[in-house]
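What follows is one chain in structure tokens, specifically the form predicted alone.
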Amino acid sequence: MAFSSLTTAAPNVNPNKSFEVTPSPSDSISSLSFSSKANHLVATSWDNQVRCWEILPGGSSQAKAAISHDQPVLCSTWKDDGTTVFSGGCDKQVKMWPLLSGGQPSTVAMHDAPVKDVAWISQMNLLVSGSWDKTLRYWDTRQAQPVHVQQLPERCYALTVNYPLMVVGTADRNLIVYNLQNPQTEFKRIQSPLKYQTRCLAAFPDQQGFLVGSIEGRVGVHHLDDSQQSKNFTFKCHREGNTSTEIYSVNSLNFHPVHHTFATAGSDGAFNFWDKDSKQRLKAFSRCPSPIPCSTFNADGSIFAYAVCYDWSKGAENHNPATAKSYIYLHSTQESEVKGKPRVGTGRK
């Protein structure tokens, strides 16, 4: 018997092929967001750190700064003139971070308790932060106090904003939505249609409704208007084995910025496009061997990028710190994966 039939393979740590950003964080990752201006992709991570790349024609990276928060980093998101990112975290705050500038970073909200998301929300001139202490803040980034704070019936877990829509899923199941012209005011608040506890949201780009992503490997689409719940359904996804016994956490939804498909990242390692419309998935990809906790588009949806690192479902006895890495990296799309297209034999779009 050869020696080598006896050696177990190391699992490919890149099996789709894609392009890796370098230098890696050097824990693991728990936000991505890319620039709406340029191709400025951000990372946070639990090291502490925010980092920004430039990611270049041919899907080179070049590193381009980096701050550092005071403790793990759990969220991001750019301004809309691309100038600026937000980070907020365990420190309980949200840095504003003028990176183009080359300023430095300041403090422009506080929270009681760890911040979990945050968006920028351009019609408004307000950033809006959701944390573990119950509340939705409202920051004018030039004044020490919140413009408004609101209060949630639990822990905010995910957030999504696609002005006037915004859906903040807390724990309990609780989704509650709100209509930015009127953000004082719940407009609904309802169960969410998956029975485990809610791990990520992203809003329609019609502004119509939400997806809305569990723990235990299943996807809900969910309508607003009254008249439309009969559109509303969930499926399964992130799941192993012919009886779907392992379930994975759906961990990232992401709508493609020109073609209004989705993607969804798992704790199984797998990312996935889909197109809700005609209700089928477009493309499937190779498992990495380790979880993808975050992931997102670029401005015009020609790069996903998505991190490759141990996101501690499986607690403390399945990190080993020798072998434990975290991976970004960019998948350039085609359009055949991304374009939606009507289900065969139905006649639908």
Contents of the next structure:
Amino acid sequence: MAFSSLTTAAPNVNPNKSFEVTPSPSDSISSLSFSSKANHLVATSWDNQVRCWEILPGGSSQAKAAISHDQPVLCSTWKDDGTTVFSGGCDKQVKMWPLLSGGQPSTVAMHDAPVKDVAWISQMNLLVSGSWDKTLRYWDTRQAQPVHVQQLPERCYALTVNYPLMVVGTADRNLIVYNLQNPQTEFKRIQSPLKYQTRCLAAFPDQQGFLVGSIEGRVGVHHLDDSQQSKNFTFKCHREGNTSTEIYSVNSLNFHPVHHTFATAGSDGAFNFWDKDSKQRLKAFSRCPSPIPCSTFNADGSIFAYAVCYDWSKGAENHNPATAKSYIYLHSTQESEVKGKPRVGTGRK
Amino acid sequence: MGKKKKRAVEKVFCYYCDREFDDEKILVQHQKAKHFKCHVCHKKLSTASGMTIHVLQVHKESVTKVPNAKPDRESTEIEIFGMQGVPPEILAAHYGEEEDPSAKMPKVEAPPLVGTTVTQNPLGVGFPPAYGAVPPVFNPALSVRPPMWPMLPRGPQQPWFPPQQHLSIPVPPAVPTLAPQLQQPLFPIQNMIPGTSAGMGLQPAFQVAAPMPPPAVSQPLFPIATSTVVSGPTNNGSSSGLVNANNPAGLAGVSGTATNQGLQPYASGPDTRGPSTGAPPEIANKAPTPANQLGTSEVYLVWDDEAMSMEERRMSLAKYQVHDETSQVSHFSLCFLSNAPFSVIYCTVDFNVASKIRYNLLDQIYALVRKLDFLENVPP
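Okay, that is the form predicted alone; can I get the form predicted together with the partner chain now?
Everything in the complex follows now, all chains and molecules, and the chain you saw is the first one.
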């Protein structure tokens, strides 16, 4: 699908003809984040850097600034006012970087193990970070001590916030739902509807439920209300092959901010847009030669950014640092790709 | 408009403009000529949505209203063909049983209203009671901004409020009647397509007679997939139960919530059965051993390590193990269940060991454990 004819004996690294963000990081990208106020894109990478680009209309990108951590950076998020970026990683810290004002980064959070995911809760003016040390910590960026430490049953693998809904996915397939109006109590703890390790989460824009993606090429759509349980379902995606089926991990789930359809990106190097209400795939894109570990929409949904680089899904053996390349691409979304559709097809009604 | 009302047989009528006809064939011709005709090239299509898709694809124009239709019947979303697809309330209203055309409205529009009005209840329903009583612990720390914490305005709709008809469901045809009874109607898979019960018998004919241009724009991936269900055992192991994807009855035993047979089969995610109960009986919660369990085609997970995530594995590389004595977690228990009932093997690894060694140790333990086939549930 994705491989063009081999003129240069290399697979087409950009089969979707997306705009490339340059200069690209030197090592795998772990997270991508757009500001909600402007087309500023931040990417964190295994080369310890957090980089920021401004995306100009027309798709070109201009590198703006970068900071570094001491160890690979795993997650990033913007503050809601679009001025500050939080990034956390294997140095067990979360740094706050007021980049729009040209400020220097400062450490605002500490954990006992790498910080896997971080989110800014504007309604509470707090930062929440989840780590492999099995805690969720809430931080007021002005204080060194966390406002609250929430114990998790296992290492945090994924986090999604859409006030007041917060869902944390941990190892052992636990999914813990919190009502941020009462964050000290778990609202609900369920075992993931997917039978395999949780990889990513995304809260519905209307906070009625969430999506969960696993390493087994499957996404679950889960509603919180028991009365809506009948609407829960799972579906398979990011699988490949006829004779021998390879099942790839779903690495990222992102809702389109306007249409509330969502995108999935997987280790197979492909990304798809789906509509959960009509249960259809809206658009499938060509596979890239490397996995897509992370992706995101910009604030108005016109740009879908995704990274193409090795995500370690096949272990260390398949990583050749000399030849491995990392790319960040921007796809300009068309309305037909991201707008939900009423269900068509045989026998509806 | 209508000629006469009371006759031996009820006359068919056009949903869009309420005209009555002697028989359905004439009704269909009328619809094609008046409502499903492309205004650009005058091609007659067979349904409203077919016409909108034709206009969109061929003339690149968006049609939002059915031509020549009455003001509240102009939606292109509702699928009408002859008398098929007409919502029961309209039928009832037209034939004079109940003057209640507004019955349709609440289901579609009420949710937003309902959601906003009911601001108080849900708290009692689902939430821990602390809504009113803001956990005091937080306040001191947050003395800098008290107003943020407690009682945030419940502006956004009620999270997780039960009776709300789910907002995000757009109005697929025939939604209104569906709301309470047949929960998720939208699934194409089997022929038992929920839809309005009124329309049920008509569906075969409907499908035949409705040659809509293939909806090339979207691909219904989720459903059907019977073949993939078979070949994908690793998903949930309940392949045995699920292979007969067309047989909802078979599944009802598997899942707890049997109300919506339409759902399970294809989703093949036994999600509907309240995940907290664990997996369907037989296959249970066996930690999915990555190996394929199916003879016919090989299926394997590209990343199959349940014990750690890709990032953790990468971090275990020596080059990232700079100095880890700051690790404070004290120890770490591995618990393996064996098949023999009630026997559990515990293994405790002390975390003070530098993490590099820790991970290697873990890998070795797992390798060892996996050799011992009888063990299940090898967790992190």
